[in-house]
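Okay, so here's just one chain, in structure tokens, the form predicted alone.
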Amino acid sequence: MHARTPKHFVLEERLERYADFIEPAPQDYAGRWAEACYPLGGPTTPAGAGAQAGAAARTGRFREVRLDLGCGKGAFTVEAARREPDVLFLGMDGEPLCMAYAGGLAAKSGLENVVFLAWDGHRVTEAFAPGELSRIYLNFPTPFPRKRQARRRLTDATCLMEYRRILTPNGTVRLKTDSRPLYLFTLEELAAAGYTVLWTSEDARADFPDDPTSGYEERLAANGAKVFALEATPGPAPAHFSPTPQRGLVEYLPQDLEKLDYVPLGMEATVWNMRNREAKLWAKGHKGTGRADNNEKTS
């Protein structure tokens, strides 16, 4: 998913205007994050920030790196890195659009403790060290709907087999979607590459409701999606991996078409030709699925 360019929005300027806040050779931090980017003299805490900033304070460094990739216009990025001073946030996005969002979000917070890499997330890998990141948030990564698009969905397993070199002993991954579909194949994903779930919720706004949110998820709120999210940790890695059969996410899909009251962002084509086909099915006296033909088509 793009974001669109506004009337008069000059992208050159925002992100020249900006800069101190994107960095576009995050490769270059890689293993140092904590320490490179602690503020000299420390960060600007407010009043009863805890123990926790004091802590980092006399250490000289951000007790956690925690990344939100795919952040895109980086309300969540901020909004996180607002509530804990002390933890480095950092967000991920190659969109350049986001990116200017992004930048001029963190210089009108004032905070110190955000930053954003203009870098595409699946070479997260290239920017940090084995270890260094405490958690990865994938807040509405695109779903990729399509078989043939599966290894670019960042909850793929050869994706999460990537994140396990990044992440600390203890780190883990926060998915939030409104995909039942892709919530449901990430679930297989994390078992095949050795994940320990932590815990799930098939309505996480109403089961964290002090949860940081951004704009594009009141958005689909409104709409009457539901927030599914899930916390996992890598566990012992596979003795053999292999990336697990390229499938479409409309495998996920309930049976009963009429029963789905909310489709997931990126596939209303997809169940709007299932229902049309249904439909013909029915007119001529033949009930189906709909599933081997659209299985064909999704591919």
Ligand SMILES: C[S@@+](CC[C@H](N)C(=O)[O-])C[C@H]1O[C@@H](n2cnc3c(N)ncnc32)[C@H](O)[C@@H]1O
Second form
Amino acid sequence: MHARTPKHFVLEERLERYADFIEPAPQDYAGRWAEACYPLGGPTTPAGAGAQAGAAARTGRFREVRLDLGCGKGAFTVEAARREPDVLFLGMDGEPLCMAYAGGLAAKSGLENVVFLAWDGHRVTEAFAPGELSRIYLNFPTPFPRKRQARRRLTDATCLMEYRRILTPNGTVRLKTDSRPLYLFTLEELAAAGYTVLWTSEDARADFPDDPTSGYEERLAANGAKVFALEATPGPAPAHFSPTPQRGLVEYLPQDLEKLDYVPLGMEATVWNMRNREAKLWAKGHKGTGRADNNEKTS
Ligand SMILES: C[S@@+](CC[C@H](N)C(=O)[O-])C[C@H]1O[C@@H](n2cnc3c(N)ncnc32)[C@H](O)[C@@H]1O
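Can you now output the form predicted in complex with the ligand? The one shown was the form predicted alone.
Entire complex below, previous chain first.
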């Protein structure tokens, strides 16, 4: 899932060119994002956004700060920022190439309410003060399907416990994914971390057709993906939190693979292996899922 460097693309040169839009040390701004990024004279106002931006101009700070965690090349972050000029949108990603693209997009947009943070999402609490973020978007987070990679998922309960600290009291986490296994896994992790699920959708493109879309959403929807989405807010913190057992996403696939009309991102090889194994067993006259073996492979 690493982005490839195109020909004639010099990463360092791009990062330098768009340095005004890429913050490599976000911890320096923890607790003061809304004021520190506020432009002199108030945010630039696209037609129709006057009242909102006017309100922000009176306070000298952005109305809200939201984070697009694992923002990739930043298409969603920039489009969301364009629609709400009085909200500061921060896109965070650990991949320098993504930051170079995202910085370029922000520069071209002319917007003053979008900044990209070159930072690891597992250290997100260092970049923000308690209660600083009103929303964390997780758009098509890397699924890390193998059992031994489970802790790297940005919707693991351990991560969700961290997000509780930096969200406002009514703050929310919004997930979008093409992966039903990741969506089901996330619902379990949210429960373990004491979140209340506000809504879910098993076809977010139909349910929210006007939402800004991310790069992966465009790409995967063109391949026939349905988008699973949810929004959740922290409820009372669990009295005794302990990390959930690590699980491979293969455990969340349907028992009957015939029912799987779309293979989620990152699970192509796993499903291909499972189908092959089933076909071989079938040929031998022993129909079975081969799931136990596959779990070993994905652990
Ligand atoms: C599948 S892409 C989705 C990108 C974008 N959100 C979209 O929907 O187009 C996942 C992104 O998450 C980033 N990512 C994965 N783990 C991360 C972490 N721990 N911290 C920051 N970014 C991470 C990857 O570098 C990648 O750009």
